[in-house]
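Just one chain is shown here, as structure tokens, and it is the form predicted on its own.
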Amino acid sequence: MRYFTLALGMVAISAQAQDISVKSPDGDVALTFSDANELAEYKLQFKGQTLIDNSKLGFTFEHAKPMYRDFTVSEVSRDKHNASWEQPWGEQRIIDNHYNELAVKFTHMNDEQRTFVVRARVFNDGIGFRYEVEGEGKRNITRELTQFNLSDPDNATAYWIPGQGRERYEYLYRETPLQDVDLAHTPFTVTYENGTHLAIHEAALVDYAGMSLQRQEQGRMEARLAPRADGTLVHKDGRFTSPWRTVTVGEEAVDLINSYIALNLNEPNKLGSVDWVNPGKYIGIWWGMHIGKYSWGSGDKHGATTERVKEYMDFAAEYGFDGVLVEGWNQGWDGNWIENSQIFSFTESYPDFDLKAVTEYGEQKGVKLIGHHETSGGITNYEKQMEEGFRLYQEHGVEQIKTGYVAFGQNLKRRDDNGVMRYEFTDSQPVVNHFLKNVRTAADYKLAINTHESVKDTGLRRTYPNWISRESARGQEYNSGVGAPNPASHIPTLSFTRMLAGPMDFTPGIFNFDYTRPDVPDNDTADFVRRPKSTLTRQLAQYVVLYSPIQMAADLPENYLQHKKAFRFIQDVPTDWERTEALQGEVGDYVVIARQAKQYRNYSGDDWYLGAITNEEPRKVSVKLDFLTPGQRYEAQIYEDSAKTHWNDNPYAMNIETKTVTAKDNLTLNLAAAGGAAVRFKALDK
């Protein structure tokens, strides 16, 4: 223990430095707050190992006095919680929420009015803490000083993408020594040589700026909030609460996937009954546009025509899909549509698209039209028309909308209160607020939102269950032949990084890897460097590995008819789950996930599905089937790469077989280079 002395006027006061700790219910995770270094600090231990050493807390403001140095800590309250709650849709229906809570107050030694509270919840698999700051008047945050001083940096590997960059979150993940990280988005995943894994993220990002992590020295990372257009970070008036800063920990990589800390730290559903939010599978003309067969804009190649949409609805009805996504139907796509943010209309269609006709046709077929609003980053233009666009869709029976913000990450356009155009980051406070406004307003019209090019997921789907999915990562479109495709390691990395945040609309299911692009000369594709690094089986496995309550069968309908046996798995697989268990995997190498179907529509809650995906290394995985119901017999419908499968020269080769299994069995699956395996476990009569 150490003592410090401070002077208040003519009186000297000595005080003993304090450590105030709280442990997880099982005692393995310990979080300690301290004022021992005359700073507001915390540290984190896991099974006796220090993962985060003394790390700073606090703020600086544009005009108000800073909050971090010369503070003393005192305990405010403790609490315990052990309950469960039910998701209306999700990767797991029942979520256990078990934690011990501690709230501490940091008080400035010379100014008792300058205080802030840190509220922490410690789970068996990690922690979450947030700031609660009292006060009156306007305060503009210029720096959040939260640090994550990761121990033993020489033996730590980081998996990360650049923060606050031009391409938003659409980067390939980097695998580097921890000390080579620069500015990184979250989720930010770290592995240690002793097997320990941790992931830093945030939960409940509301009326605040998104957090990236800036490496300082050694393993010390500090919060970097996305700036507003005026250079400040967050504007607050009076009392404010920050998002939760989260650290998930585990002894294995799959422990990170099997955690629900972010969801548990969000507020419960605020929308009431959401039986109008319907998970499901859809098709669309989207891939045809990406490979140059159709165009978003009007003309001879226009994709969104009444006739074509009806054809897609016919296919959807015949093969069991719930909806058809239509992009490019509305005025504004002609020319360089990425620059058209100020001229998009969200109610006026092109002459060759009849909204009323296609929705009425879909109603006859039992297929919903999935709406689309592309903003090209024009926040103000969209907000002016948003309710009118929502109203139009509601009138025609549309239930879901895909929204798009295709603009560089520092170039979203917003007019301020004085009419001045401001250019914002995707995760700046004003844009974060816009995304929430969009979702909340959509709920008034009973519309679900699937946001592309959006801010990262922080668990708000619990509070607003109509925020049904989002992109926020480098998805399938990068395999369309415009540039280099995603590497084989991409999905085994996404599983332990981006997917920790929440659902992703990756748009899987490409069945033709030999497409040609009319805009690419033949001699430019001779070496086929643009071919997707995937086998056909890997495409099936994505429907299990990459969770989303809405899944697209992204390819052209005719390509599915060329591989109808493989297509059967896409028809069978559900998108809403009773239970999920990540079974095996290592970051960037491979991943194996099993999910139990939820009882809904024609899906049996007794069935299980499994997906396995590897990087460029072929491998065999032996899977214990002890996740299956004991005593129940299952028909395992197995889709796996054959001994001759290879993504580059033989991607379509696939073995399909069935066998009877129980929970006592093991299953060995062959994964080719850039390959995968998919299994349906169909429950048999006992």
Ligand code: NOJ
Second form
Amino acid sequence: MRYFTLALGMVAISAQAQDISVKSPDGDVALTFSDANELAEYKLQFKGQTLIDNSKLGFTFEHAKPMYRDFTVSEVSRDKHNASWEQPWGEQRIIDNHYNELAVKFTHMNDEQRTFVVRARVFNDGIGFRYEVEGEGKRNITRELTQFNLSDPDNATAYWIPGQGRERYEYLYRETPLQDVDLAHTPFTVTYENGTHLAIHEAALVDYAGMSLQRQEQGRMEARLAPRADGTLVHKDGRFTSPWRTVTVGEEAVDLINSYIALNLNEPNKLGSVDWVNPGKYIGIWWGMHIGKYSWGSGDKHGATTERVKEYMDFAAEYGFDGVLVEGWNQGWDGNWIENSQIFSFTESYPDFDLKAVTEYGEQKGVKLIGHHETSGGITNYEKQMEEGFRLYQEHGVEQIKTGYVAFGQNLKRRDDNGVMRYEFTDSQPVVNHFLKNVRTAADYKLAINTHESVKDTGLRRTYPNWISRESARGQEYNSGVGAPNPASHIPTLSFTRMLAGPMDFTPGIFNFDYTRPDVPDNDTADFVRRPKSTLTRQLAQYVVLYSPIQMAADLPENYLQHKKAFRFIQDVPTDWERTEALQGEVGDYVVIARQAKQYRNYSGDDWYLGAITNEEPRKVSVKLDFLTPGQRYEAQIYEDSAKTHWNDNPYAMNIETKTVTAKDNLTLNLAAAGGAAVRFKALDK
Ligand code: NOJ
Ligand code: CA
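Having gone through the form predicted on its own, I am curious about the other one (the form predicted together with the ligand); can you provide its structure?
Okay, now the whole complex, with that chain kicking things off.
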């Protein structure tokens, strides 16, 4: 205690400043809090090297006194935890949760009531800390001061997309010196010349605003919460807790992928048994709209007709898909649907789509209809109809709904309590709350949700396992020909940035690269081609590299029949895993990931799968197979770019071969420019 009671009352004196540290279980990660200069601060070290130098903590509020200046440490408590838990579905079934905890209470020197706790958990692969703020009454946060004062900015490279931008999170990643970062979204990844890698993100974003990072001088990044329409950041009443601010650290790029900090910092499953949440693979009436063959709206080209859905269900049943996504089934798409947020109906079908007929047909075939709710960012319009929409789908046996929030920047429309229309960011507090309300309500109807144009993933799938996937990045849809396709470096960058947050419904598996949109002039040049910058093999590799418990085979069914041998891999690959090991890679260059299948349905838990993806550089990757079970023989079914494969003029060339391997072997895989490799390791009888 640092307080003296004098005749004049409670007065804080500036006793000697305190440094209070906590280390990871292995001792490599050290987090230190201090109240030097009567400011709440922290710093982070990794293997003796300072990664984050003294960085401020605290808040300012509207109608309440600030919490950052004239604060000293008044209490400290410690804890530790070492246990594992099981995911109902995931990239790894058993997750180890091993950390040392330190909670530091900061109290205002002259006002004992003004106090907040910073609770920190230090893992072997990084840290998380959050604020637990005491107090009563309404308080609007006007600033969260959290800083990440990154050391050695001259030798740091950042991988980032803009925060709070017009395209939400659907941007191409920038690779820049740390000093050139402006306002960045998270996960925000930084690499150093000496090999150190770190990623800043957040966990358990609940009833709060999403955090972007604003670069200040040198390497100092500062939290910038997405504002609400009224200009304040977060509205709170009484005591509150912030999301966890996380920093993952490692000595090589793949360490970032092999970390589960954000999941560990989320609360355990609140839904109980979730046996109604089913990982799986699906096709859909979808790509046809994106390449201009079909339309969402009514008319000659309407995609979602009863007849076409039945045909897709036939295909799904024949080739082992669990579901068929149908977009454009409901009233509201006509005209410019991005502007239709007020008129979308979530219960009324177009006349040529018969919900009952298609779901009954699907039931006979063992194929589920996957529902679709596009809102165009109309939060209030959707919330009014949400339960009815869920009820309707539930009545017809639907188990999963894809939602969409296509609206630019701060343009999600919400009527406030006074009926005033408010325009909000995707990661603003009201919209963050909407997404969770959507997922929680869906759980009441035993529905899983795959959110597109979603707020970033912060590991809430642990708490709400029916939040089965989301998009929140630039996916395959950008390769449809409207604008510039994703560059080859996109996936090897996503793997070390966006994918650190959680599953992504990227929608892999485009098998025909020779389409042109009827509405887009065909003026491509050698440097600008409107189709996936990809080889066929790379499309297969995406199923392993880009984790999602639901994976789409995104192309038109007929295009799979043109490449049946390659299609075999999509039929074989599971979407639920026992174990994951990111093996090799460099941010933006390439990535190699191996995953052991979980034992479920027809998938054998003895099999492993591997995916590798490169940027524009062709490369050979040599993979040690020591992740396989020792002594076990496997048939490696290898799908590889050939020596002649090139994404531009020879994308379909693929070598498919099998060989017998064990954990003692090495496999060298050939990746063409913008190419990839996919391998199934099928366990052989002993
Ligand atoms: C954007 C989604 O990402 C895309 O998959 C969907 O087709 C459209 N919205 C229409 O809902
Ligand atoms: Ca999208």
